[in-house]
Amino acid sequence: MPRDPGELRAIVVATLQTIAPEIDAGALRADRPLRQQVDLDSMDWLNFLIGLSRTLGVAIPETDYRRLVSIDELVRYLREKTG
């Protein structure tokens, strides 16, 4: 069943949350690179992935990782997986 936009938006963002709670959602632009935006190292990044696959029951391939850069990448992506 595809998921709304917001409600994936969200999951995004509550995934990240998990992984660096010290963030600030609203300050997130959803158009820019998200691991500068929040200063994760790529063992954080990884963990956010499978974070993100685990909660939506979506395989997110390792050939994919470099598609999935800003939220707006990731909420299209993961419309297409949940879709």
The other form holds:
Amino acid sequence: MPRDPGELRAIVVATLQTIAPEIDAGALRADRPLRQQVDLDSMDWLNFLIGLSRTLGVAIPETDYRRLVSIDELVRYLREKTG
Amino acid sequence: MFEFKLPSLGADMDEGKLLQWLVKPGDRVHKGQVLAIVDTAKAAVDVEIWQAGVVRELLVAPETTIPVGTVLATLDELGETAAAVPSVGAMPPAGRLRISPAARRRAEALGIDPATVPGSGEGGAITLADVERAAGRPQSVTPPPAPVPRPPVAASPDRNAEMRRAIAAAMSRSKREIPHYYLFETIPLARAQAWLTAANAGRPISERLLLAALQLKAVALALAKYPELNGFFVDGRYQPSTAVHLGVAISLRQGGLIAPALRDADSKPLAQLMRELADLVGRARAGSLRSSELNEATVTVTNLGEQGVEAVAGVIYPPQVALVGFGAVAERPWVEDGTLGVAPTVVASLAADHRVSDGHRGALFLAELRARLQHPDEL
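How about the form predicted in complex with the partner chain, since we already have the form predicted alone?
To see the whole picture, the full complex is given below, headed by that same chain.
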């Protein structure tokens, strides 16, 4: 059964906060590119995806990275993957 | 008997506050063991000892601020008191709480007794996340769907000001004493990127490589041929290093930066280099590094491309004599075999010390770096 989008969103934000504890989650725009809003280098981004992959038990191939730009897109992608 | 002194913690840290002893008189210690944790402007540093022995006396009490070089403890060489002291080998001292420095600091700030926090780290060690969990949600241990808002780790204005002062002192010294020269070279990356894509396709996400690992390895290998760029300038004399320990410039989330050493980067396979890089970045950001990592780097590499800049003209971190920089990877017009095309490229730069090397050798080094990155399968 696919995960609830609200729950997935919370997991995305919680995982992001383990990488970038200083962010104000309330100020994030879910429809805008995440890396334009949060200072994440390629190591941070990789660790963020590793965190999501572990928490949700999904594989995230590198070829899918280009789909993962905004929080909305991440949630949509993870919903497909956990479905 | 011999002395255990607070070692150098890099050019920009000349003192530290002893946070905690991890040993007590009578404990037997091995080479490389962490004996104490010392707080500095940039990180809580695990201070290692470089000779085995038996602790005789601890001379500095926790919460004392001491300059680099201070004798922290006296030890007896093995054999000196062997009859009197039971050997505990490499075991941690009894009663020691396994907790990361960042977690300890956070627990202190939150007024939590670390001894009451269940540890989820290696060997039951208490991590920052454990402390946060204990603070926010007393009993739960499930993954956190509703995170507790929290301030950034160790971001007090005092600490930031202290770090700024430390960086200013080291960089002023560098600009005062080191006659820098700067060189730039555009390096095509089509081959490196294609190799990386193919290599990562077969790897689980936790084992994937970043371009940064290839860049670091290529720098380390190229340096082996140019010893005048890899070493220390001390007391008016240059001492080249046979080992290549790359200082990796890591920006800290609360501001400032630190460049701990990735040891023997020239001889490690890429996968291992990548693991160690991830570990180093994680620990630097969490504010937990080892003393050897802060004073052993023989050259520094900085990668400002992540922020999108084209190229970097770096400031050398004394007593090192060179700094290698990378700008952003960008698609640029590129001529190869007389044909104009578009290719991913990066501008690599070298800032080097004119007391030790000349631009000609520096240019050869950059050419070597460029050549190395055209053969990613040999890195």
